[in-house]
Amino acid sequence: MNCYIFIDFGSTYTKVTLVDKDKEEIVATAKSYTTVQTDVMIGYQKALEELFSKVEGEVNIVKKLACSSAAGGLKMIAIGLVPELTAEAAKRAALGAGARVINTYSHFLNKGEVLEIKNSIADMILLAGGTDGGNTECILHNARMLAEYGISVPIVVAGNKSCNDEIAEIFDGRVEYYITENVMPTLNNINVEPARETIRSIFMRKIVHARGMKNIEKEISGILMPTPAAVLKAAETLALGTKNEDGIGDLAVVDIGGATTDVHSIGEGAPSKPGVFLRGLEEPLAKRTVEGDLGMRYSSISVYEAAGKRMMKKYLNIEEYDLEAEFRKRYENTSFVAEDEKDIVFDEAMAKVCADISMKRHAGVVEAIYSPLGTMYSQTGKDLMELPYVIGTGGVIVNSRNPKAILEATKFTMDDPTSLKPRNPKFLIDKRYILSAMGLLSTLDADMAVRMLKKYIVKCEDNHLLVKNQGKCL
């Protein structure tokens, strides 16, 4: 059989998926610990051995494609003019490209900030500032500062196009730079896709080599993008479909991991109620947010800090636990696997907190404004109240006995009446961890990716997973 192999070099596991190209079926999946501290080839070969032990008959591998978030994935710094505008637009472009934004700067950089940037662990910098034809002073000042201090990582320039020639002169021979379209060409209107594509192309050529992936090159057809970008691509493909295949419409993906919780949403997020006007920066159709303080293991202490006893009490009988000790146990032993009932219940309560807070931060808010004309309402961010689907992925959801209960925490409640979280979505589960693989497949055959996503994303209902016709539930 003719097959594709899709590989996800994750921060914890290397996951491989074998897809029958002709039958459009998942033949097998496997995973092994990502051995980034020694040689990623070791974990990769172990995962392949497990994969092929599950396969009968001859396999002709047509292509091998990969995504990666090993060694922390792609770490970026975003720089803009105004925090709420170009700096925010730059941050969104970086997040949409699959990066983890470790810091955001605005206005004129000072010496201390540039030294902070130089000594950071960033793999790349996104430099923005000014609308086209607007302010030039800030981005030119920041470009000079970055050049003078010998910044050694690639810089993507996505600001006022009137400054591009001058920035090229400043950087030429001193800094590795790439110029692309402005992330905010006009006020409040964002244009993130050109910057995202530039970031991804640099990632493919350079960052993967710095992560000890050089030996993998001869084994695969290419490392195309960071893993979060592949998941976002899959979500976009499933939602929007193609010219030949219908998508399922607007959706969100909640990915609860050991270190972060990512939320991806596909949809305009326009007001669902009449009489509400939009305020603030335009929202991208495909949006990703990353909550670095919400994770099941590496960030467990910060989950406790974000939730506190009050929110934990919402999802757990806290009288039965020493909360601080439980969170610290998971933080100090990141490979901890919940096996007894008490630990499983605690983990699922943590997951509900992560789902609740991450969706709240991702969704927009609506606020009442009192004027001489009466009460008016303004919306900031996306309105997800009528969102039809929420897809759950990540180990704690995929392995849960009751994934619906975790995803229920993403829904709107009157505890926070200004939030625009989903009111009554249907819940779907990425039971076989195929989202990143399908994001990669969409670069080869988007029609096939849509069909397979609709075939294998299964419906979550009550206390079990309903699997009909081998997962064909949509």
Contents of the next structure:
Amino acid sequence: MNCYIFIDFGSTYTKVTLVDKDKEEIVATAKSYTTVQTDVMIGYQKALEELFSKVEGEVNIVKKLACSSAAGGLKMIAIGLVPELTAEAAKRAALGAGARVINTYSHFLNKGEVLEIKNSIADMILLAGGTDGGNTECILHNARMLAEYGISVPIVVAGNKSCNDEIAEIFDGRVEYYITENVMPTLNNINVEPARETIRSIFMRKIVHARGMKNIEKEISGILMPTPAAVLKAAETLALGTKNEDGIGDLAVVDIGGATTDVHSIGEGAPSKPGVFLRGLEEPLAKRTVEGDLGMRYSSISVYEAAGKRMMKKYLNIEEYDLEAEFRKRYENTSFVAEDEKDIVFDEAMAKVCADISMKRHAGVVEAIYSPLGTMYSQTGKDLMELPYVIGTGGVIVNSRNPKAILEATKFTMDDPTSLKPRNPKFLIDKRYILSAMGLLSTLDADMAVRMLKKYIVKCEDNHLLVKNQGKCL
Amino acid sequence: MEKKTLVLGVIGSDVHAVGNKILDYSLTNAGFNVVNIGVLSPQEDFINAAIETNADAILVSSLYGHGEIDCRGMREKCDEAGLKDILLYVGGNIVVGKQDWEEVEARFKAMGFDRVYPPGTSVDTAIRDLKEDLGLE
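Form predicted on its own done, so how does the form predicted together with the partner chain look?
Complete assembly follows, chain above in first position.
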């Protein structure tokens, strides 16, 4: 049979998925520990061995594609002018490209800040500032500072187009730079796609040469993008469809990992009720947010800090636990696997907290304004109230006995009456862990990716039951 | 001649959108680059927009009578944000009830506004003033 192999070099596991090209089926999946410290090939070969031990008959590999978040993934710094405007737009562009944004800077950079950037672990910098034809001083100053201090990582320039020539002169021969379209060409309108594409192409060419990744290049056709970008791509493909295949419409993906919780939403997020005015920076159609303080293991201590006893009480009988000790246990032993009943229940409560807070931060808020003309409402961010689907992925959800109960925590409640969280979505589970693989597939054959996503996520047996039993826990 | 950039919006909890659109249309037709931030705009939005777009003037509308409260401290915030000497215009029903216009104008000028317009001012007046203040004619 003719097959594709999709590889996800994750921070913990290297996951491989074998897809039958003609039958459009998942033949097998396998995983092994990621070995980025030594040579990533070792873990990859191990995963492959396991994969092929599950397959019978002749396999003809047509293409091998990969995404990666190994070694901490793609780390970026975003620079803009006003914190709420170009700096925020730059941050969103970087997040959408699948990066971890380690810091955001705004206004004129000072020496201390540039030193901080120089000494940081960032793989790439996104430099923005000014609308097209708008402010020029700030981005030029910042470009000069970055050049002066000899920043060695690639810089993506996505600011006021009027400055591009001058920035090219400043950077030529001193800094590796790539000029692309402005992330905010006119006020409050964002244009994140070109910057995302530029970031992705640099990632493909440069970042994969990083430590431990060298040998893999010959073996596979390419590491196309960071894993979160692949997940976002899959979500986008499933929601919007293609020229030939219908999509399923607006959706959100909640991905609870060991270190972070990612939320991706596809949809305009326009007000669902009349009389609501939109405020602030436009939202990207495909939006990703990352909560660095919400994760099941590496970030467990900060989950406790974010939730507190009060919120834990909402999801757990806290009398039975020494909360601090439980969180500490998971932080100190990141490979801890919950096996007895008590630990499983605790992990699920933690996942609910992550789902709850991450969706709250992702969704927009509505604010009542009391004016002489009566009550008015202003909305900032996306309105997800009428969102039809929430898809769950990530180990704790996929392996849970009760994934739906975890996703229930993303729903709107009267605890946060101003939050625009989804009110009554259908829950779907990425049971076979295929989202990132489908994101890669969509670069080869988007129609097939839509069909397979529908088959394995929307129409799959378990999810069918989930949808049918809406309102009742399985 | 390079186009001059204006930031236009309705300040505070005010949702009068129609006049805002008319101003946007007329000012654009008069040859300005209009950055319209729309209704329900706090002072910070005007100022942030002016910074990013390198604006030459900020035009504040207020129709619901609370303009005096909404506009207070705006010049100081502009100074703080580095928008030194940016032109600040305000117009509409900017105070509560019927008050003596000269007093009202003096109050807003003391707050740092360069031009203050009473209700019923034609947009042509503002365009003429803008051209004068920006040295266009």
